[in-house]
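So this first bit is one chain, no partners, the form predicted alone, shown in structure tokens.
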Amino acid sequence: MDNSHLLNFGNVTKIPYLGFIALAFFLYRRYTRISVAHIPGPEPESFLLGNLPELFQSQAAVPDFKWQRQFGDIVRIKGALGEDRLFVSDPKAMQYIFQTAGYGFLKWPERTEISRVLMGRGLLWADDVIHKRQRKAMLPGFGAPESKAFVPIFRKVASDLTAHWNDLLASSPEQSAELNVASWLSRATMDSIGEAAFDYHFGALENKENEFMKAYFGLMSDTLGQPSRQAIFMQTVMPVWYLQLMSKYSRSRRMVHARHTARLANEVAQALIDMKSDALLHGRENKDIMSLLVKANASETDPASRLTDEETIAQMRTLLLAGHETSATTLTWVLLELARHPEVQSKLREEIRATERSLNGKDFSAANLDSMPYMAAVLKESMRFHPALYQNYRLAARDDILPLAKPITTTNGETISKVPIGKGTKLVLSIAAYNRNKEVFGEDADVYNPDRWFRTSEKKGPTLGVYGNLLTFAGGVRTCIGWRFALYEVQSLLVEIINNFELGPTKDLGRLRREACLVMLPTLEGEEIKGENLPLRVSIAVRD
């Protein structure tokens, strides 16, 4: 007699057991573990969903500077299901989480199926040993020469840009029209990124609706904008298994488009690497990052350390989608605060004029952008004001105790400058309110003013970002690779747009939002739908 059926269905009745049991194993882990109970924060919205929806629902850095208000600098929120969290723009904590601690602080799970989904297994997926190991096969392209190597490429897609906003002033009536400057600094950085890092020509500023640059463009605000409750929810308590099967058959808009947009990168990104790969085998030596990717990769003797094909497509997509949109947005920022403070605008235009009349008729090299301590300023209190990326989010790997620049009163009346936390605690790395902390950029932090930079009282706290002080491109072993290469890109392009043009505000400023979307991006309300938008009033400077 057959009774394999018998034992089907036996194996089916013990379903619910196994589903008690992990169940029961999680409670007993969440409730055992080291408790944050006793750092005050907000009331949750509810037991089902905690502060996540006003975390993630609102617009960029909201909840951040409300709460750093509120409750200072290290603040429990509430996960789904009763969740207890850190929300964290401490100083020290900052320090110890970045650069002490280093990798004993790994990236959400959750998360990194989003950075998967967007850009592959690449540098801002990995953790650990991978990061470390993708890392090193990543630096060859991005120190400070080949950085300053690039800023021709720079200024070539600049002057580009130029003649494309004096085509369009020339047919508008007093030279002046109103444009979305964010994207054509989109379409503007696309163009550097293939250049410089691929020595590849995807003609954005020529033409943004070919099938490729209309699929980059709107990507983080169509996927990641404005997340339903239900997908808060399901992103939370979800498995990654699960969410990487609703990745690949998910019908949503937001994932039909992610699809779209990592078939046609793959598609590229291969054929550029079997091209690279060919040139290396006949001796064409060329300087874009992903030949010397390529060529640093084929060199290495140990056959564990190199990337594979796989990994190398994704940092291919890393640097087209974190590349080009961050440099972008940044920038964008730059100009809104450029056009509502015309005195910090005529007085930037006066520097880059007065280093232009030093060359002689030369074009701006790396080291006359580095020497214009105005327009560091200005790039700075940017960056401080308008992070492009505005959190981070990190997992204790193990038991710790986080240090605190400033001590608190937890609720129980204890004073402490320490805060122990368990393994498997999530903490909200609040770079947008470190930036705005006052123990470390003043009392006035609050308000856009390029002159602090020029304080000469001593600076507070500890030191923690490359650039600043400021955590805009992170630290520690998570610095940003290409903070260099970034760094003069945007240069670059600011120089040659102060230098030609006028920017001024315009009415639809009054809609103008922080789209939380992994990037802080700006949209219009009503119109988030259409992606980046900051419409600002572009004339033609007047040169004396």
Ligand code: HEM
Second form
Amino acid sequence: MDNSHLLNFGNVTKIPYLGFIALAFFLYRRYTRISVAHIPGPEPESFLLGNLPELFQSQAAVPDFKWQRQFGDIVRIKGALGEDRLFVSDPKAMQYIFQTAGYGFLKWPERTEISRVLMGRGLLWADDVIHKRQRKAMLPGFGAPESKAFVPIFRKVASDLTAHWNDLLASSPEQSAELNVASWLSRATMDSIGEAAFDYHFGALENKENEFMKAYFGLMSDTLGQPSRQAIFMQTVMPVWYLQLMSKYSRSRRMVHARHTARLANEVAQALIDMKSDALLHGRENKDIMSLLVKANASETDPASRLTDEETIAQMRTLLLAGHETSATTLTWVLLELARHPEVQSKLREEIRATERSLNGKDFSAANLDSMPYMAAVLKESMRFHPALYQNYRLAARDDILPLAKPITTTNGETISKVPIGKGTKLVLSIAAYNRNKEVFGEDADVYNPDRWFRTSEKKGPTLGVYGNLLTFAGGVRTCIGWRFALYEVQSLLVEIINNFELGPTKDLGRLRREACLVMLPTLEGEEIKGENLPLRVSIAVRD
Ligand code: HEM
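Rather than the form predicted alone that you just supplied, could I have the structure of the form predicted in complex with the ligand?
Once more the chain from above appears, this time first in line as the rest of the complex follows.
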């Protein structure tokens, strides 16, 4: 094909006109869109970057609580180049976005690009009809019976962890040591997801130097933690194809780490899928999540509903990351609160030991885990206070109207209980701020107190999440698919740890950071690059 016409002088002179038309179109879209400029909000730090540096460079949820305190549950913040965005924690607006509107709010393209790089085109990347199809294919592995059936696997991993800690303490003075519990939990949940989701033994607890574990450890903080202003700007204003080019060719440390992990994960996922397809062919039934997926996919009669090979691999990578880092992080924050609140820790230990005595030597089953009210209260309170995923990012797929639980006064002095928004408006949904809403969780929502879950008088607000009316597992069509799996996994580990060990604070906790890298990871000031770190004093828990 002759492309010389593209270079001729006549076309070059047209470039300024094309640029002008593009700019005019951009401005037309910007200024004819329904405006949210009258919603009160913080001053932007600059026209170029708006409030984005504070949003993305602060520790997790710090701006969320500040803006919620200053402006309430719906706040106008500025994106790049003067763009208006909304920061939302209002319960009714959240209910509308997560549940009522279905796929009316899609993910930000620049954030789905991050998901694609880390996990491929799987559930966390997909939107709308593709998401619906993928989710249907994935669901068979995540029902209540399937999740309950994994409890023996989780308990085995928990007892492996205990054995490792017992060995370490046996050789420590006074049988007590300072351990980075975040690292141990990350390895334990990697082993759990390996066995339950893939019937595969990663051996992460046995061997920290395991190549796979080395690639995953610190992946989130290294690739997403503390982004530079330049990175924030480029990610916000550049088109997705540019971000795709960067993720493919950039030689930055972050991208090299992400690509290395992706390559390893692809290889392992492909090998596992081959094994599972072979097992299916030879009539061998496995109950792990991927075997259920491969089986359901093979028996899907409508080819348009099937997952492609690329999508199946992406689901495995999604489960690896979404299913391991979130559970580990959640449990890490639970242990921090127990170390800070010895009275809560003792009460929980009493409940666990009373349940254990009633089992006459048998191990905890799913039903036993479900039967401990104080355990449930500690988990709900910890997940309310420290949601592992503290924000979600959505954009309006059409012009829409957000209903509010609490009316607000606009900068024009008008009181409104509905906010019209234009198609394309970007929203930051603050799970962390919603979880501290005083109307829903009580006047003392800023205080860690598991006993709140035994109060009967509290107003609960609109029905939202799947667990305790929290948004920690998100909600609606994008509710965390692994929420039951996660609860049994976290409880299995928590029972074992608190039954056997006493946890206390260390002086390094003074340097603790909540690293904002999609997940809210604990790191230490000055050592962020080393990855997750929660140093706690671990001792043998005395038995009567
Ligand atoms: C306590 C631990 C966990 C928390 C706090 C958590 C939280 C969340 C949240 C907030 C979302 C919505 C994200 C979004 O839409 O951008 C999500 C989605 C997801 N989670 Fe979890 N998760 C946890 C554990 C797990 C586990 C153990 C698995 C798998 C075994 C898992 C797999 C997924 C998947 C595949 C999605 C995407 C669902 C979809 O878009 O349809 N998660 N999770």
